[in-house]
Structures are given as C-alpha cells and as structure tokens.
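Quick heads-up: it's one chain on its own, the form predicted alone, in structure tokens.
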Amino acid sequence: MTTPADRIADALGRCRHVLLLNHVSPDGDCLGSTLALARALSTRGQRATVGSADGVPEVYRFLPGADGIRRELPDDAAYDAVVFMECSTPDRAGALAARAAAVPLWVNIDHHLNNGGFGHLIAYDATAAAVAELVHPIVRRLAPGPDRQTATCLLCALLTDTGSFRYPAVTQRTLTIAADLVGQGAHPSEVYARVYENRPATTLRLLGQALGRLRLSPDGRVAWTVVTQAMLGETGAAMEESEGIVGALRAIAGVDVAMLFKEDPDGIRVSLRARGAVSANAIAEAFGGGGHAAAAGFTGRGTLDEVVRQTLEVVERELRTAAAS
C-alpha cells in the first residue's frame, strides 16, 4: 500500500523542475525541510528552486544551501509541481504564491491544525511534532542514502520546531528520524550551537527591552510584550532577531498563554505559545491565523494597543472554555 510520502516521492521524480516555497516569515522547520527536499532532488539530477518572500533569517543562513534560496522568481521560469511547506492556505507563501497559479502540479505538506486541504497531492499530520517528519520519507525514498548536509537540515528542522525535543508533540518517530539523521552525519550539538549560541549582542539588547516591558494578567496565568520599531532602532535589531522572546515568557512559572506582540509595517504579527488545555491555535484562528495547540500566530489589524486589546479579550474566553472541558 502506498502513502502519501510514496506518492509524492514518485511525482516529484518524475519532476524536470520543481518549485518549493516556504511560508512568511519562515522558521527553521519549513527552511530546513524545503531545504532538504530540494537537496534530495538535486542529487538526482533535477533542477529544484526554494522560494521565500521574506527571505532567510541570519540564524538559519548557515543551513546548506540557503544561499541560494530566492526572494524572487524569474518571470520566464517554468515549473512542474510547486510544494508549499507548512502553508495552510496557498496565500501562506506570501508574493510568491501567484508564481503556482500556472504550475500544474501542486503539492501541499503540512502539520498545521487548519491547513485548507488544498493541492493534487497532500502530506497533512497534525500530530507530528515538525513538518520534517513528514518531509523525512520523501527525502529517504528520492535519495536512500542523504548526504551529511541533507541531514543537517533536516535535524534543525526537527530540533528547531519541537524546542530541542522538549515539546509534548515528540514521539518515538521523532526520535527515530532524528536517530537516522544523526547516523547520516548531522550533530546536534554543531546545529544547536548556531542556532542557540551564536547571537549578536543587539539580540539580548532586544530582549533585554521586551523583557523590561513584560506584563502579566492578574492571575498570572497570561504573560506579554512588545516589540516595536522604537525598540529595533534603540537596538540596532531586526525583527527576526525577537525570535525567542515569546518562549522566554512561557516558561515564568504559571504562565499559561504567552503572547509576543511585534510591530511591522504591515501589521502586527502575534505569536503565541500556550500550555496545558488551552489551545495556541484556537486563539489565532479568531483573527485568521493558525498553528498548533502548543504554538501558533496571527497578524493583526488595528493599532498595537488595539491588537493587544483584543487578543486579551480572546484569550481570556479561551482560559474560561479550556477551565470547562
């Protein structure tokens, strides 16, 4: 019986030239995992091209090949099939999504909660801890043997989405994959030290203001701040530089939700993190995001205090519907 991961496989192979694009403001699950299929394709001989709309963060350039990744598209390329990883809908891939409208094959792997459905051939599990483990068998079953470097994106991947193994999503699988990951010549301790231990100092400036604006609800079972473009300039910060904040306020003690709040110019991206029976993702699915019960974001409309405003608000009928179950 084949799976999905076979079917996807033998389509791709069969593939002159295959597009791949990352979601928005992309972490190191969807990098690593576009990264690594298109290396997989690669060896084979066929040409593979990974889009970004907002390119590649500083703390992920040094994955193998992100070099090459494009912000964007050449108005002559032509391509057959276009992957969208960890897009729940196609317009997740930002400007670039309007590059698939003429590609005729479209493939869709994702583990996010509210992904559409959409695409001729799907990947989906929710359960899994990172996009990677769908990934993982597409790569093994396109190139039995991934290099070192093939491995490497893939373990950060892993590593980066289920917080160096430490998130409830982990399983047996997860730890298998990582195993056979680490037994193609990927080390963890090299990928965790450039992406935990190889910040600039304007890093901890930032979080150092976040943090010095740090609110908690009465209760104190809801935790957040800010980052603002006054706060970057003071810095000398980029935004993709307040990755990691948010996970810092959820682990104060007795902090439920935790919420970072991130003024950009096209509106205010929220990302949230949320334990025990209170669900990351229900909360951004109010204002049209997604995620997963554990982690999830959303961009709001309105001003930073308006947006904080009515997050608070949704969250807090969260905490009251969680309490019920």
Second form
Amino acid sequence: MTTPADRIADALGRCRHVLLLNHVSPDGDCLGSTLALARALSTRGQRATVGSADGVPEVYRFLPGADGIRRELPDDAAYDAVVFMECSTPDRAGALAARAAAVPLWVNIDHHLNNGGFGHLIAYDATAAAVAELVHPIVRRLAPGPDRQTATCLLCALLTDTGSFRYPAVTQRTLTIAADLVGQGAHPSEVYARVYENRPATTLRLLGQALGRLRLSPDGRVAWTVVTQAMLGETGAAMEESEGIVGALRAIAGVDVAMLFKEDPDGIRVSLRARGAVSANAIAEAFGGGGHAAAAGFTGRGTLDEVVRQTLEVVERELRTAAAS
Ligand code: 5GP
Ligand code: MN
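Switch from the form predicted alone to the form predicted together with guanosine-5'-monophosphate and give that structure.
What follows is the whole complex; the chain from before opens it.
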C-alpha cells in the first residue's frame, strides 16, 4: 500500500526543479521542513528552490541551507512542482503564492486544523506534533542515506514546534523520528542551544517590557500582553524577537488562554495559546485566522485597544463553550 508520503516522494523524485514555499512569518518547523526536503532533492541531483516571502528570522539562519532561501523568485524560472509547507490556503505563502499559478503540480503538506485540502497531492495529519513528522518519511524515501544536515533541519523543526518535546501533541511517532534523526548525527542539545541560548540581549529586554505590561482577566483564566512599535524602539528589538513571549504567559497557574498582541505596520498580529478543552483555533477562526487547538493566530483589524477588546469577547465566549462541552 502506498502512503501519501510515498506518492509525494515519487512525484517529487521525478521533477527537475521543485519550488518549496514557507508560510508568512515562518517558524522553525516550516523552515526546517522545507530545507530538509530541498536538501533531499538536491542530493539526488534535482533542483530545489526554497522561498519565504518574509525571509528567515535571525534565530533560524544557522539551519543548513538557510542562506539560500529566497524572498523573491526570478520571473523566468520554470518549476515542475510547488510544495506548500504548512499553508492552510495557498495565500498563506504571502507574496510568493502567485508564483505557483503556472506550476503544474501542487503539493500540500500540513498539520493545521483548518487546511483547505487544496492541491494535487496532500500529506495532511492534524495529529502530527510538527509538520516535520509528515516530511520525514518523504525525505527518507527520497534520500534513504543518513545526512547530518538534513537531520538537523528536521530535528530543529520537531524541537521548536513541540516546545522541546513538552507539548501534549508529542507522541511515540515524534520521538521515534527524533531518535532516527539523532541516529543520523543531529544533536538535540546543539539545536536547542542554537535556537534558545543564542539570543541577543534585546530579546530579553523586550520580554521584560512585555511581562511588565502583563494583564490578567478577573478570573485569572486569560493572560495577555502587547508588543508595540514604541517597545521595539526602546529595546532595539525586531518584532521577530517576540516569538517566546506568549509561551511564557501560559506558564501562569490557572491560565487557559494566553495572548500576545503585536502592533505590526500592516495590522495587529495576534498569537494565541490555549490549554485543556479551550481551542485557540476556534478563537482565531472567528477573525479569519487559524492554527491548532493549542496554538493559533490571526491578524486583527482596528487599533490595538479595539483588537484586544474584540478578542477578549470571543475568548470569553470560547471559555463558556469549552465549559459546556
Ligand atoms: P504564532 O502565534 O506562533 O505566530 O502561530 C501559532 C500557530 O498558528 C502556527 O501554527 C501558525 O502557523 C498559525 N497561524 C498564525 N497566524 C495564522 C493566520 O493568520 N492564519 C492561519 N491559518 N494560521 C495562523
Ligand atoms: Mn508546525
């Protein structure tokens, strides 16, 4: 019996040139997965181009191949296939999504709850702790031999999307794949140190300011804070350095929903984290966003204060729904 991973590996294995697209604001899972798949293809002598409309956050530049990731793509390049990595809809690839229009084969690889099921070949499993769990068998079929760089990309993807293997989504499959990657020469402690112990001081100054502005709902179940352009100006941090803040809020006892509101030039970006029966995805979907039960996001319309107020209303509704279920 062939699996979706087999079919995708076999189809990609026949291509001359594959385009691999990351979603906007790419994370370690998305970047590590596209880079691993691109590397598996290029070790076979195939061409692979990795695109990321938002570039590569500083913390992930250590990933093997990250310096080859393109923000823009040449108009005259012809691709035989395009891989949408963790894109619930094609437009999640941002400005680069338009480059897929002329590509004959679309591959959709995702583990988010609200994937639209687009594309010719689909590897989809919302129970996967990281999309890297779905990419690993494709990579293994394309390039069966061990490769330390590819394994490092996939281990970074697993490690970052599972909170260093702490989240409830972690299963035997996650750890079996991690063990295979370690067997191929990837080092969990090295990847951890590169991502989490290599921060500029500005990141911690921004965290300090954000924690200083922490707010809690009267019942203590909702925690939130903000990152404004003024806070970036004062600390010298870039917005991408806000990545760990919302996770820190979830550490508070009794908090079921943690939120970070980021004042971006193109809107208020909202990051949601939830626990137990509460669905972060349901909250994000009410505003046209998406994600997982435990982690989701969306872009809010209006001023920072308006978006905070609208989101709190939906959160209260979701808390009542979760209590009733
Ligand atoms: P983060 O808060 O780390 O940016 O995102 C948490 C999760 O929600 C990630 O899996 C991310 O891909 C997803 N997500 C964030 N923003 C959006 C959005 O606007 N639309 C969709 N569909 N998913 C999002
Ligand atoms: Mn992911």
